[in-house]
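This document opens with one chain alone, in structure tokens, the form predicted alone.
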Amino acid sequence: MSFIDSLPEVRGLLVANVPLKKYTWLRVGGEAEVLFVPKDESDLAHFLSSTSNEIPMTVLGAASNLLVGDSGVKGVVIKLGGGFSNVSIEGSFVRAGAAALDSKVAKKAALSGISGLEFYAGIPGTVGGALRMNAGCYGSETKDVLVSTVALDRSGRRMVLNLNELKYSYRHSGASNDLIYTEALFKGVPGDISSIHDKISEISDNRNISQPIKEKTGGSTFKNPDKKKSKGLSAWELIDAAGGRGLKVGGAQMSQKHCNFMINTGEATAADFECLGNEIVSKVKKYSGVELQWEIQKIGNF
């Protein structure tokens, strides 16, 4: 018997050794074992509930701030798909599933003139990697508008969690990584139709100035640090005293455009990129005596 016919029957998509580089933004990495995109809560909670613990799992979202190693990912990585990625309006909060993108949900609330929650314009992800890693942007972040999210735990259990359960802090949150967040609730004021617009726009367009987004990239590579620590600098100002902007290692490379994101210039690994990041780390160490953190995520074998 093979890995995928021991797992249980699903209503979703079940596949082996799916290749997941081109579920990603910067196009690189090995095979998924097993692939499962549940159809809906209780497809991904049965499967859950009938699958042993000690196989792996590995939740992908839109893989835009992800590095996948170039060996692949061992177990089933679960990517949540349509059954996911609704988003209602209820009053002044908004409910999402955590398929749904974050610009779906900044341009949802817009629309019924609910206001806070503009920055979401400026993340390209999804909204179960906001809550996962506290995402933000433009001076707000995740913690600031989250009421509470729905997540399953690894025996399939459903639980909510209110917003001081997740423990968040900088790019970070407290809670068990082997919850899976299945839909979030956002609260937001509200506000003027035409100035939220004017804010998203404003938003868009700072990143379509700033950041690469043309290319092939996984948003910014380092965390920023502690201000005390850099003197007020930030990690794309610490890389570029430290000689990393356009910095290259195979296909891998600093953005020009903007020095904390990592681009593939055309054939790069997931080896070329985990080796301009730890490049860029001991770089910026030795100028400035500042260790930056990664806010790419690696999963998978490299």
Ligand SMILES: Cc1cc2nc3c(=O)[nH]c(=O)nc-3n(C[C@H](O)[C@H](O)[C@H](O)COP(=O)(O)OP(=O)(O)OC[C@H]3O[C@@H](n4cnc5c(N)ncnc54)[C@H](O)[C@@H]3O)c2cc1C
Second form
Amino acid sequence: MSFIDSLPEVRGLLVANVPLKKYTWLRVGGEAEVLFVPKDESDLAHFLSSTSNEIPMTVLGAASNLLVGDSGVKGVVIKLGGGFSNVSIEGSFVRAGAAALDSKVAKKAALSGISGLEFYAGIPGTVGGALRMNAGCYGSETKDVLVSTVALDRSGRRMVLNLNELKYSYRHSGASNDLIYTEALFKGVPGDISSIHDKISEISDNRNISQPIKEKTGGSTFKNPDKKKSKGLSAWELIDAAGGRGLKVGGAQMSQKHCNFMINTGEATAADFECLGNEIVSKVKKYSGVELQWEIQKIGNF
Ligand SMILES: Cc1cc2nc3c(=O)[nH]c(=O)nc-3n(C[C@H](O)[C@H](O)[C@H](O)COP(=O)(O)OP(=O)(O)OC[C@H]3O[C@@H](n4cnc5c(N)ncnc54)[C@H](O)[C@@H]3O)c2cc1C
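Same protein, different state: after the form predicted alone, show the form predicted in complex with the ligand.
Below is the entire complex, every chain and molecule, led by the chain shown above.
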């Protein structure tokens, strides 16, 4: 029996050998052995409870912070779709499905005069990715606005986790990597609609100026290091000083516009990106003694 035939019946989509390249911002990576797009939370819960814990499961959001290996991803890749993309307003609270884009959360909040969530207009991922990464920009992070999240564990058990259970730090959650987030509840504060829109425009303009957002990129490649260790320098400043701006390996390049962003100049492979990133880590270490940590998440086989 083939692997896909051994999986339980679902109401959503279950497809074998799906190229993941087209889903990722970096436009590289091999195939998912099986791609599962659950119809809704109960479909996902049923699938998880009916599959062996031995089967690897990997969740994909908008893949804006992901490097997928050239040899693909074994097991099941789960991509939450339309059944998880609703955003609704409850007073000053915003409830959002994990597949909703962060920008949709920002826009819906803005239209309802809820301030505090404007920064999500600057992040091209989904709510699920933001929950895992503690995504943030322009002085705000997910942990500043999150109240609670709904998640399923590997056996399909539904749980509500409060902010403190997610153990957030800079671009990191200490909660189990096996959790699949399905929903989040955010809290904002009442604000003036036109000021909120102005702030969103300012964030979008700043991004256009400073980031290569029209390229095939993956956002910040490396986390900013501890300022005490880096003498106050951020990742891009260390990369720049170590000669990494514009550095190329195959079709992968450190952006000239923002040298902590990697870009696919055309025919890059995941291996090119991995090599380029490793080369940057070693250059920066040699130059400053600082060991950069990848912010981009690597999945699959390289
Ligand atoms: C142009 C550009 C600009 C960016 N700017 C910023 C920025 O300013 N600030 C910032 O923080 N990030 C930024 N990023 C990175 C990225 O957008 C964020 O990390 C985002 O939160 C990732 O969300 P995603 O949906 O794309 O997640 P993915 O990249 O698909 O996945 C990231 C991680 O989250 C996990 N994940 C995704 N969904 C779920 C889920 N439902 N349940 C459990 N785990 C899940 C994945 O398994 C993976 O480990 C930028 C990226 C780009 C391309």
